[in-house]
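Shown next as structure tokens: one chain only, the form predicted on its own.
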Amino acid sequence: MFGLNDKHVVISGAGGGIGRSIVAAFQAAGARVTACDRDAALLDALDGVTKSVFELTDADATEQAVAAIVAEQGAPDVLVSNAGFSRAETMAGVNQQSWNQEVDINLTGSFNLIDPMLKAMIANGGGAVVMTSTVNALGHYGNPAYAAAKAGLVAYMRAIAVELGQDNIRANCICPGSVRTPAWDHRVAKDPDLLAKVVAHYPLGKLATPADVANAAVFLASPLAGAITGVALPVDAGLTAGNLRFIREVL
């Protein structure tokens, strides 16, 4: 039903918790997947995909990897720019090093991949770009450098949607709330009760799963979303809809 059978889908950050689910969801929809990551070991568990290993923050290496992917597999019909990283959780943890690292990976690294891929997609008649941003780009929930970079990604997405719609390019962002992936492990190690505290902020009483994010990516990439572009879609169990704890504890 998604119209993605035999379509070529390129996914960055494919070896992470959300990335693996995105790969599986597009495979289930019948797509041909090129899975990209900086760490070859993270791609070992993925079957039935073409694998590409490169460092997004190295613009030259990324451009070379894009050229190789296009030459070997053809231009993508769908690009899912999913790679991301964050460690500086509050303003106290932000310094020049952490700022540069998080902006380089989350924003500049995304540009390094998306820009040459867009050129190939336009030459091939168009396609869909889906970027993984975050609710932190829509309101402040911590991780200041990451939030700034991912908010920049939303602005970049809108620029693509507005200026390249004439080239049959659609661009959208998914903005996940808290998703239980290995990225939470270092926090949970410090506070085993942390996830129960987090869930209290979510109207649906649960966190989104990697599969929830992946399903949104498949939808936005598919012809079912053929008139949807320039959208930042929260996949957040209701977090950005309002302040649940204010309702419960104040009202």
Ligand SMILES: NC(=O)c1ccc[n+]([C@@H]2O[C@H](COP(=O)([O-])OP(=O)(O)OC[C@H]3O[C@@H](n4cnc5c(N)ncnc54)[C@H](O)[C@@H]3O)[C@@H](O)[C@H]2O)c1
The other form holds:
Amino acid sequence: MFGLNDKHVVISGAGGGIGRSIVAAFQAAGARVTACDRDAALLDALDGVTKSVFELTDADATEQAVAAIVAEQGAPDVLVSNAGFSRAETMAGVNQQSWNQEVDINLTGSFNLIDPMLKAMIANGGGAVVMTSTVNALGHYGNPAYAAAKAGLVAYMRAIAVELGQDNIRANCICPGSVRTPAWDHRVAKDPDLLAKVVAHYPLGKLATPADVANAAVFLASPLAGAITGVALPVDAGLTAGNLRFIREVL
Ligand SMILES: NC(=O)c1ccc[n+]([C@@H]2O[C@H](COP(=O)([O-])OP(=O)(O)OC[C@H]3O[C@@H](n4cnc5c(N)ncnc54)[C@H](O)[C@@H]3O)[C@@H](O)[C@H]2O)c1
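After the form predicted on its own, can we look at the form predicted together with the ligand?
In what comes next, the whole complex appears, and the chain from above leads the way.
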């Protein structure tokens, strides 16, 4: 149904909470997956994939990894740029060091992977790029440096969509709301009741799951979305549609 049978799909952050689900969803659609992460141990649990371990903020290492993936597995039909990281929760945590770290990983690190992959994809006749951005790129929900980097990713995605459409490249972003993955462990460790407070902000009364994000990635990458490019798609259980607490508490 998704037209992804035997297609080559490269996924970064593949060992993380959302990444593992993206790998599983593309495998279920029949794709050949190259799973990338900086943490080899996180890739151990993945079966039936080709594994590639490299640090995205190291531009040379990333370019070498891309060359090796393309030489061994061919250019990807689909690139899912999914790795990301944030710790500086509010403006109080933003300083030169945290700003540089979060822009390096989330924006420049994504560029380090996407740029050389795009060249291989274009030489191969085109393909689809899906980036995992966040609702923080669409409105402010905390994590200022991460939010700025992820908004930069949306702008970069649009540039690819507009300029490289003629090369048969489509590019889209997914903007997830809160998803319970290891990325939340440090917050839940501080406040074990945190997730109940988080859910209260979501119109659907639940959080998106890693599988919800993965399903959106499969759709956007597939020929079913063949005329969709340049879009930032919230997968956020309604968070960005409006302010539920305002409705409940004010009106
Ligand atoms: N969990 C959420 O609530 C949420 C919400 C919106 C967006 N996102 C985004 O979804 C994506 C996946 O997040 P997750 O929740 O699965 O987090 P996660 O921490 O479980 O997984 C992130 C993965 O990316 C890898 N990674 C991080 N920095 C890297 C680097 N510099 N080089 C190579 N690999 C690197 C990590 O090793 C990890 O396996 C991220 O881009 C994140 O910003 C997550």
